[in-house]
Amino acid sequence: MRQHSVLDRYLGPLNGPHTMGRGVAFWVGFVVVVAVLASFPEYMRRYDIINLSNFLISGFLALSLSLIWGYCGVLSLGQAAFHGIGGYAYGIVALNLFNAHGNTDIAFFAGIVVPVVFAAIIGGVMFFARLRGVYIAILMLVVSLLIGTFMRQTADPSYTIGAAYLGGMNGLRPASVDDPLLPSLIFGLGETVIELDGRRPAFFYFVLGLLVAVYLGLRCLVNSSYGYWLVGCREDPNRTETFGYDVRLIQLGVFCIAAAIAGLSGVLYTAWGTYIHPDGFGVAPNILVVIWVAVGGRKDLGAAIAGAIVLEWVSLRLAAEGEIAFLVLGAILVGVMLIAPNGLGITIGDYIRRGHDRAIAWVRAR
């Protein structure tokens, strides 16, 4: 207990009750894992680093769903839609402003803000109409499919926004050969220009650092008083409302935060591959996010990230087998739900905690 109290004093909400891992062993392990990941570019192939960057980008999507589903109890089957909206917003703004500014600063933030605005509109309709449970999940999936259907029909050259041509199934591209190609991340800091090519280690380090920062920021959020509001909405929204809290505003707020994180993943994905296309709005991408989070553990941020990275690696290994990859992931989900309903990460964490408590009790008894 003394160990936790000292850490709580120095780490504050980072070490709160709504996230797994509060002891010295957890934080040492966390630092070791981040350090190992940071060392990968030193001895891994370039191909592996490029793929690992993409896996880390998937971690943002997992965080977004863990926040809204695991902590607030709102299952959204449309997080991939915010991912796609963020990617398209980044690409469209970047194509139009790159010649004038020489960087993607505005495009980067546009890819985060546009999904938030969309989430505020659709979320306001959903939550203030008192939609709950499966109705929200179905509505968000339908919205995602409608956006994807529209984007597939934009192959006509008339579907241009300035220097950006939506391109239908071919994906976003320049409107003419004289326009710049879809750029990677290029930040302008005064006279200094920093380019983060998705095929370079610098991009990997940026994504890793950003993922760690977002994870730690969300730990602070869910372990604050706002986190208690979220858990209250998850466990008993009616009772939470009787205590004077506006459940609709709480749900809308976390919905917009989750959309911002999903939009950030879309920005990073588009900059990573310098392309974005309508397939990301389909059923499979939205369901995959649910599988990642459910297998890892929806009620813990770190478990959700681990689920995304591990299952993305499994998918890559099975990619040569075609559609069998999705079948295997589905089988993994079914198996985990039968064996560990709370997710593998949380179940393993519970076993470790119980073993630790028993060991301490045994030592004290001696």
Contents of the next structure:
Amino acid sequence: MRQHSVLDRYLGPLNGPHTMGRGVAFWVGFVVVVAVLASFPEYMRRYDIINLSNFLISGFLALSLSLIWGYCGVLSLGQAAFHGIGGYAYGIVALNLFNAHGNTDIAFFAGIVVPVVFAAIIGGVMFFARLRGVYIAILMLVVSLLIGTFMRQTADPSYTIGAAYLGGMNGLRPASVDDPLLPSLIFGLGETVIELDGRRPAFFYFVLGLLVAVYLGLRCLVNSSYGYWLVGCREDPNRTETFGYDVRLIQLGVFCIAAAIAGLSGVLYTAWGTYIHPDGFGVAPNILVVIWVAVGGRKDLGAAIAGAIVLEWVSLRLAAEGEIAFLVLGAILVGVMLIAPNGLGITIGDYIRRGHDRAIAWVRAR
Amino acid sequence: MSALAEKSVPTGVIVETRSLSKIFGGVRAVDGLDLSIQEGEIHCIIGPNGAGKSTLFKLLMGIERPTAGAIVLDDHDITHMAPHLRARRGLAIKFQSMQVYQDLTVYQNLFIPLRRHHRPREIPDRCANLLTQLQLTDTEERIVGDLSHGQQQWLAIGMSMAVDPKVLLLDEPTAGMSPEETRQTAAIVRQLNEAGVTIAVIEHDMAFVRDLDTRTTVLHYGKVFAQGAFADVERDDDVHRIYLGKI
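What about the form predicted together with the partner chain, after the form predicted alone?
Then the entire complex follows, led off by the chain already shown.
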């Protein structure tokens, strides 16, 4: 019968067949990486911490695409649309309620719920119409581009929602000088008010903690029975349906979860920079997410996050060179697809696992 | 239809098609088919290529929608029912093509269908029983793509058995198997049937059908051409002319 390690027993669904790393070495490495990241504000420049916060926010978007594409086999070329919808929803609600409430609690949740509602509507149509493969990928890209096109032509002052002016190409802003500016995250817990300014270490710690929590939560999800259903849908949806599973509902469910995570990234991005604009709905932001996840490894959550952070760092380094950043990222994608089609993170992980197994076998043989 | 004597005594119809038709473009793959499968029997379906056998199974499972006619399962009209709802009513299928999850382990392949009907803690024991029944013990942690063709076919049958079906549709379960593996497959099918599962089998391997020696339907141009005990079907000159004579 299947062997379970002591760690499997204690870590429960955190350890499972659908995520890389389940041994002591992995978890020690994981704690070390999180600890090193958490120590960055102690010795890094403020500018670097602000950028690193943004990289971590990209990690949420990578997680959302890994979940729906890597685990459920549904490639969405419009995942950035949920990021944008979440960002706009947060901004619009925050601009309208901040004066009355003094916090962004409702805006934070609105930025997650609105993308989910949107995903439920469009996903319901797509999955119950039994659209699959390239049709979903293209449809989602078109939806994202359409939203972007609409948002770009909202420069007319009539495009206001209460205290929020959509602002066309210039992005979301207050409707009048009397309205509050787009706030960063401000949580109100009873009498306590916690302000997380996107330029401060506290915001970085919040994003890091949230990313770790979402990553661990998704590990539990994909290693549960639900994770098996997702993998079944990815490997062969027709076959999975013949076992009695409503594949359409499974796909719709994970599509909504992925939209919630992408929406969360949009909320954090808007709060980080206190701005949101329609460029986020374009082709480049949508394709970038696919590149992060494909290069890191779509079938593993951690590899997808690593891909996003590393490639965002590469993009930033090359930003001063103009459009060359996108060319370099494209070249990296082509190179990785040729030498490691499952993604660099997963390929490296496989090598480490095989080396570890060989070392154990060698020690036992001695 | 040839006049052939029925050998088996019906104990009640569990699956029935009524004037079932499926037209692809101008081709009538299934043409007004009236077929009934008795509860508890093994029913073999044979016929030349293009006779509509696999299309019939896809219609029964809901993978294809019929152009006309009706399908009844256990006295319920399931003609317009989605495949997953038919599965929940007790219908299972092993397709002609190998439908196993190639990149997953044997255990994971069985976990997915087993989890639909069993609690997680029951699955290891159920999985072990299935693997013993399928002669796949000690393969639990192997990646399915690394198994032999015959083992993958058995696993595909096992995955269909894992949902505890009332009726199991097997489309060419012995395709690509050695004679020994074919004999073992016949034993597995009989064992399943003895456990109470009604089985419909599409097969081209006449040794396998002869081994099962059950009620057999010959399809030709989407219609029932002949029906009866296999020994009778095998002796029928018309069947020889359209199909058996070729082997």
